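The chain that follows stands alone, in the form predicted alone, written as structure tokens.
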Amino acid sequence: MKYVIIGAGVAGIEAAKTIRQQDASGDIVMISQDTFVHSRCMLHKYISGERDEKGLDFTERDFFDKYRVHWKKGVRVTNVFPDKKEILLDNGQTIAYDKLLLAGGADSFIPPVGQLRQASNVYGLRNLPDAQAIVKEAQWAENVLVIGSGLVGLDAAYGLLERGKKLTVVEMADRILPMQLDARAAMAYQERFEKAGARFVLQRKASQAVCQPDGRIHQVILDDGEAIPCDLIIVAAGVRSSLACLEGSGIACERGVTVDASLKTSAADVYAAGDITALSGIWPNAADQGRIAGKNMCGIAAAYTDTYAMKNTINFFGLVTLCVGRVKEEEGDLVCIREDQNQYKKILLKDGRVEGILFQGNIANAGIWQYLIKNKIDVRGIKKDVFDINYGDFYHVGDRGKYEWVIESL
């Protein structure tokens, strides 16, 4: 049996490494346009020098040896063929497979504002190479413009601040981390990057963006008039999943390749994980999306039902926040809120069911919350202050495919 993964990251080699452990004598190729292994997560540690592109694999030692991959990288794949079950890579070369994994990851979006898309000093953030592009162009750049300020905005504000950079950041919304946080959480982080040197220009978007001659961009209007210099742009507006490859291969897409519970897509022996799948754009999410697909391609049955929530930890400063599920109240939430100086923590119930948590500052013993709000239990049982809810105020009452939790006192 011969296994064709696409893509290096976290979901082809979590794939990689439960299909060998399935299939002690398949051949498997993982095929990339990377050349090193590395942790999107952790790109903010290579652009503040903090690591360099081996520090940033997250594999373990002689991974490739010891599970008999063949990696071909530094290529890329042009076109998937399913009805003669190859791929075409960008030098010519086509490799068959009697399963295939795409798990390509996804494109930094450029907005087309004014010549954002066009000039030679605008970058994403999306993979090493970004990363690399960015650290080169910030040894001369001397101010920087960072527009949107999700994770991806703020990893690179972080990066690129450590190298005393003078940086302002621009955000539609009307605070940092709109997706993640409340504004009673961001403005920790708001203030914690003002001090070491960021600017934020909130409820503003970028309106015109011209190249001089030079081919880039020195200045960006913004929709107030408000001029923004820069010699170096990081746009952080989003991603989509890497599609180019499966233009007119009939494998079906809509904003990610469409799976089923078993992460086959709509064609033979096709398969597909992370974000690539637009189901999760988050690390542990990407990584059991590949070890439940590499067990299929490998004819055990399993189904990846773990859609049901956001969840997010952040990092910035020495100041650690989980968000899990959902985060913007809603009509008819009961919002709980405990806080002291040196945590924040905010529940969203709704009938009963927790649908969100935010914490921030202590956020030890969290893994309860998550299997509240995946199996939508009902509290009201409890007969305490939901922030002291644990684990002892529940029992275990079997497992028919997810876990159950049963309140002992009803």
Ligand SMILES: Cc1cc2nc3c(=O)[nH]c(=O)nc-3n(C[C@H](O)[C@H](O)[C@H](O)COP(=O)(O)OP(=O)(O)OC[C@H]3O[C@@H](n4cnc5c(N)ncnc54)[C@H](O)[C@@H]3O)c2cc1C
Contents of the next structure:
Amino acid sequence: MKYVIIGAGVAGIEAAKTIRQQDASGDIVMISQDTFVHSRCMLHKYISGERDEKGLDFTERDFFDKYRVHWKKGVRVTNVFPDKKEILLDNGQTIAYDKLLLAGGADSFIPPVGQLRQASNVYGLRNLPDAQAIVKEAQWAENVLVIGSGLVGLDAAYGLLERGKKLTVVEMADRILPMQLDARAAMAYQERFEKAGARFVLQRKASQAVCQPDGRIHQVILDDGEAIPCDLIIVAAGVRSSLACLEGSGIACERGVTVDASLKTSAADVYAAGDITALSGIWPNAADQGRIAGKNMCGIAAAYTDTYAMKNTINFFGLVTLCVGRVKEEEGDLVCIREDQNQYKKILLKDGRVEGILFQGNIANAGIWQYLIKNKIDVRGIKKDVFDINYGDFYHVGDRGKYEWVIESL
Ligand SMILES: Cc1cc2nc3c(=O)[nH]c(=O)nc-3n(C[C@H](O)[C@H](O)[C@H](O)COP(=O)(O)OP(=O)(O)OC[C@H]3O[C@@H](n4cnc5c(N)ncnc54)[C@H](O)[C@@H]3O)c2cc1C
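Now show me the form predicted together with the ligand; what you just gave was the form predicted alone.
Below is the entire complex, every chain and molecule, led by the chain shown above.
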């Protein structure tokens, strides 16, 4: 059996590991544009100078030898031909497969604002070469502009602040990390970033950006007319699944590659996992999908059921936050807040079920909240402060390997 995996990110790596655990003798070929295995979540540590390329590797030592994975690095898959069960590489080579995994992740999205897409001093932050280019430019750049204050924008900002750069972050929303945090939790980070030298311009959009004869943009004009001078621009305005090599393949795609619960695509023996599916966009889910696809590729039935996409741990300047589920308050929510000098905790309950948590400062014992949200457990029967719910309030019963949690006091 020959397994071919496109992508050496966490989804591809976890799939390879899983396949080897199930199939000791099959051939596993992994193909990636990446020449270093690296954690995207750690790129800010590379920008800040805290880690080198090797320090971003998240695999165990001798991973490729240990799991007998043949890694073809630094090559791009240009086409997939499901009818012939072949893929084509940019070096002209074709590779046949019995089972194929699409784990190509996503690409930075640069919005069509002015000439952002044409300028040579505009970067996304998705992979190591982006981070390397940013570090190179940052050596002499005096004015850095970051467009977007989501996790990726703030990662870039953090890394550059640690290098002593002053920078401006422009954000359309009324707070930073708007997808993850509420105003109170966001302000705690904003203050720390400002202390480190960042300036935030909120509720503003970049509206004009013109390349000068040197091919670079030297200022970006915002929608209120303010001109922000810049030598280096980092755009963190979202990602798009890497679907280019699937054009003409007939494999069904919408925002990402369309998959069923077993992560099988519309083509026979072709699976997809990780950001390319657009099911989630976060590391632990990409890893889970890799493992689940790997099992199914070996004929062991497994389903991906983690449909709540939002689950983030954020840590900047020593302040840690965990958010799971929904952040935005809705009509009919019971909003519970507990705060003191060291922590801010918010729980959103609807009809007795926890739909979202945001814990800042102290994220201990978070496991139970993830379980309650995922399984939509009704907690109304527990006669105590919701913040004090713990595993002791439950017992579980095994049912052919499936755990069911029952509230004792109900
Ligand atoms: C800056 C940054 C910070 C992040 N921080 C967090 C965080 O704190 N927490 C969190 O949970 N998530 C975070 N994420 C998201 C997380 O990194 C992703 O969800 C995860 O990396 C997805 O893994 P993946 O394997 O699907 O794709 P990727 O990691 O993107 O890997 C894709 C692989 O496919 C290869 N590839 C793509 N197209 C081709 C092709 N045509 N031919 C050959 N190879 C190809 C690439 O070279 C790469 O090896 C962050 C992402 C970024 C960019």
